Every structure is written in structure tokens, then in C-alpha cells.
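Just one chain follows, in the form predicted on its own, and it is written as C-alpha cells.
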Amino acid sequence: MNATKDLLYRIADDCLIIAHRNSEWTGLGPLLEEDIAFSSIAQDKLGHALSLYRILHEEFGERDPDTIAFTRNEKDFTCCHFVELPNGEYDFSLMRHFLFDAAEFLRWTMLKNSSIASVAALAAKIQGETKYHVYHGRTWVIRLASAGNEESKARMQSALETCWPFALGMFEHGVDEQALIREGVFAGEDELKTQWEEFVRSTMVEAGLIIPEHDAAVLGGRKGYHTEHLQPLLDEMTVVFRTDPGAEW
């Protein structure tokens, strides 16, 4: 797999994974304005990920939308263990939004200078939506440990020690990361870890938030090592699919 479509899947599969996570708190979310926060949210995550296998697809040669969400196996997979978690508790998911759309929204701003055309315009419609996704996470987090009782400031703290060393595990590096830079696709998942580390830290001093200093990266998922939850997600995600994949609507 060269560089570019390897940055694509991972990318996708980010937004894929994390979709099927948000769309868990449909009916569940503790205040109705967090239960269709969350659902928009998963629907536009959807979204990006159809529009880059589609890219894939048309642009290089792989497999159609549908087939490559719905017929792989964990193995085959690239996205981050971040994403594949499950939800927990409405912290730690508050905080896991936070963090992933803070890099994301810093992806897609570097992205609308890709060398290839339709990343750069997909890019550029995408940062404006996840920009109002990082507002979302930022407020709440912002509120419930600023502006909380000490119990929301202790969850959230807790959140962010569970959540920092599978967020630093987002920006592993994939194929031939060098050929990307060189060639002008994307300046490199270091480069973005730096903005968004910057970014982060002073969310977190406004919220009051410590931020672990010392934990290392989770890695494996962008080389096809994943966590138990990935598999049963998939099973549970494509089992409609799955049962007829040829079926029409």
C-alpha cells in the first residue's frame, strides 16, 4: 500500500470507528442537547469517512464505500485504539471527543494544502464542520472542570490521565510517512502531534486540567493490531450488511 492511500484509510478508519462509538449515545446521553450533540457528531464523522473511501475508490483503485467499511475484518483495519474504546462513562467520552477533534480539525486545516487536489478540497469543506466539534468538546470540558462542583473537576481529570496516552497513540505513523512530506500530501503526523499538543495544553490550563506528563503512546492500530473491542464493534456494525450485502434499498 503506498503512502497516500495508507494516510487516507487511516484517516477514514478514524472517522468510521469513532462514528459507530458517538452514535452509541443516541437515547443515552445525559441531557437531550448532548444526545443530539452526539448523533450530529457521529453522522458527520460518517460522512468524512464515505467521502475519502470514496476517493479511495474513484482515485485509487480500491474496493467501493460500502465493501471496504462493511467487509473487513479487524485485521485489516488501520484506525488508532483511541477510537475503538468503548464509550464508559460520559467523562471519558466527552474527553475522547475533545482530544480526537482536536486533531482532527488540525489535520483537515493542514490537509487543504495537499498536493493531491480532491484532499484539499474535501479538506476544506471538513474543517469547517469539525471546527464547530472542537467547540462542542472545548465548552464542556472547559465548563464541567472550571465551572463545576469538585466531583466534575476530579471525573474529568481522571478522563484526561485515562484518555492522553491512547490520544498520543493517534498520530503513529503509517507508510512511508517521509514520501508524504517530501511529496507535499501532508506534513506528517509530528508536525501535527506539535500543534495539537499546543492547542490541548492550553485548553486545559483555562479548564484547570493537568495534563500527564510522562505516559507513552498506545500503539499498534495503524499496523493492523487492535484492541478487543474492536472485532465485536465490527460484527455489530456490519451485521445487516453482512446478512445481505447485495441487497438494494
The other form holds:
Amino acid sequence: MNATKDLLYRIADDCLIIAHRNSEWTGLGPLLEEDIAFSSIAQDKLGHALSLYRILHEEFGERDPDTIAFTRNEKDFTCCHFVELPNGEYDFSLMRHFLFDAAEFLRWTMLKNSSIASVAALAAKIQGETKYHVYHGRTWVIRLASAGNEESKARMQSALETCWPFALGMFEHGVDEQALIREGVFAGEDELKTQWEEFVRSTMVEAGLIIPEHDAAVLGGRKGYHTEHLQPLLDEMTVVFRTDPGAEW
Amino acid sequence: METTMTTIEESDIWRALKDVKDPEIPTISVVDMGIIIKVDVQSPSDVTVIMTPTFTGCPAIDVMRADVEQAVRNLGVSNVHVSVTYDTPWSTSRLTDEGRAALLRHGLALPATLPDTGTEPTSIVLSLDVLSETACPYCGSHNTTVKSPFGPTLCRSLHYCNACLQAFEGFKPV
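Output block for the form predicted together with its partner chain, input the form predicted on its own:
Whole complex next, starting from this chain.
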């Protein structure tokens, strides 16, 4: 697959899968505002995935967005393992939300300079949306870690340790990083990771949390190797579509 | 046989679109919301309208797109093309004065003006503390607390007024 299509699929698949995970908090959030927050973020992420699948369809000859989202096999998805993991308890979901959205926000900021005009325009749009996601995640991580109690702080530290190797896996290289950089499509996963680590580190200092050292990134998602959690998620996500694939909504 | 108006001006289209409301905030028109980017009258029977959603995941955009098309068709235009693009992204600065008044009438606080934070992306995130300066739409007090940047629709946030003890919703600055 060409490097640009691979990049757009990676970003879109991450958004689609994390949208589904976020939507699983609908009706179950620990308080009403958090229920609404995770549901709203889910809706935004679906919008991001849809916009990217649409670019893939209209400019790169891929199939239509619904077909891409609902009929591909598990091995055709290139999302990272981080977004596949079950929601667990709220501490894990919140920490994942912050770490993922910080990366997404910075990724879109970088993509504002993309040589692909439609991607650059979309990036400017989405940056304005994701800043609210980061603001939300950052606020709660700091609040629970530094202004909560011993239990909330211990839970946030533990969630950070659980998330970290998976979070590093977000920056697994695509099929051809050099081509993306050379053609000005995207400045690359390594550059993104550097910016992300700097931002996350400053937040964790404020929160009083310690980032694990020497952890290796969990890789494979970008090559189509997934955790055992993705297939059940796809089964659930596509159940209505599969009931009547040609249905008009 | 098709019947069309003998002449149709761009201003006729804009006037007609003033009657198309946002289904989620029925006091405001799509024009005053600032989501109509461009109207192009190629001929009395060919009109193109370019619009953009407030948020990429906005579920109301398809309804508004159909309503816009119908409103132009009602003027006797036979070929109406409505396209949705992100080329000119929506921001709260696109709200008209009339639109801002309509939001207040709906009980929604007006979006604060985002400070110029320069090019450092993370400073944009930190600057969202500006949400806490939102003025209460009921009593006008700035003594308010932001409860959540997410509300009942993607474009709204939740606040509480410490002066009149009233919960309220605000229109998020983008």
C-alpha cells in the first residue's frame, strides 16, 4: 500500500476504534458530565474517522466509508493495540483518553502543514475539536492525581504504568516513513513521539505522577497484528450493519 | 416544462437561507450560524451553495444540507448543488451579531474570544481556561464555573453561575 494511504488508514482506524470504546461509557459514566464527555468525544472521533475514510474514497479510490468501516477483516485494520484494549475501570479509560488525545491533537497540528490539501484543511478543522479532548483529559488526570485522595492518586499512577507501553505503540512506523517526510505529507512518527513525550511529561510533573522508564513499545497493530480484543469489538460494532448491509438509513 | 424565475440574485438565496434553522438550536439560522460559506448563482436555474459543519461529527449537517437544498429549490431553482467542505473551517468568529443574539435568546452563553496563543500548539490547550470566564446568559455575571467542556451537543459546554445559582450551557469557542 502506498505510504499516504497507509497513514490515513492508521489515523482513521485509531479514531474509529477509540470512538467505539469511548461510546461504551454512554450510560455508564461515573457521573453525568463524564458520561456526556466520553459520548461527545466518541462522536467527534467518528467524525474524524468518517472524514478520513471519505478522503480515501474520493481521492485515493478506496471503497465508500461504510464499506471500509464495517466490512473489512480484522487483519485489514491498522489501529494500534492501545485503542483496542477494553475500557477497564474509569482510571484506565481516562489515562488512555489523555495519552491518546494528546497524540491525536499534536498529530493534527503537524498535519496542518501537509502537502495534501484536503488533509491540511481537515487538520485545521479537527485541531479545534481535539483541543477540547486534551483539555478534558488533562484536567481530570491532574485533578485526580494531585487534588484527589491517596486512592485516586495510586489509581492514576497504576493506570499510567499500564498504559505506557501501549501508548508508545501509537508511534509504530507505517510502511514508508521516509516517503511521507520527503513528500511533505507528514513529518513522521518519530517527530510526533518527541513532541508528545514533552507535552505528556509536563502534564505528569504537574500531576505528580511518574512516567515508567525502559518500557518497550507494544507493536504490531500497524501491520495488522492485533490483540484478542479487536475481533469481539468489530463483531459488536458491525452487528446492525451485517443484519441488512444494503439498508438505507 | 420547467418554470424558473426570470432573474435570481445571490441576495435572494441568502434571504431564503435565513429561514433555514439549525435543528439543534431552532432560534438561529444557518446564515447567522456562519456555516454557509458561499452562494454561487451560475444561472437562474443553477445554484451552488457551499457549507461547512461546526464539528466534523455534527449529526445535524445532513438535515441542514437537505433543508438548504429545499429552500433554494422553493425559489424555483431547478438545479441546486449543496456541497459540504472543510476548506474554510467554521469558527465561532463566523457567528453574526444576529446569531449571537439568537444564542442568548436560546439561553446559551456566548463563546469567549480565544486569546492569541501564538504557534505553540500546547498553549492552545492550556488557554482553554478561558472557558471559566464565560458570562452567565441569565444574569450576566462572570463569576461562573465551567463544569464540563462537553454538553448536550458537540458545540456546547456546561457551566454554573455562582451569582444567580443557575446551571447553564455555553457555545464553545472554536
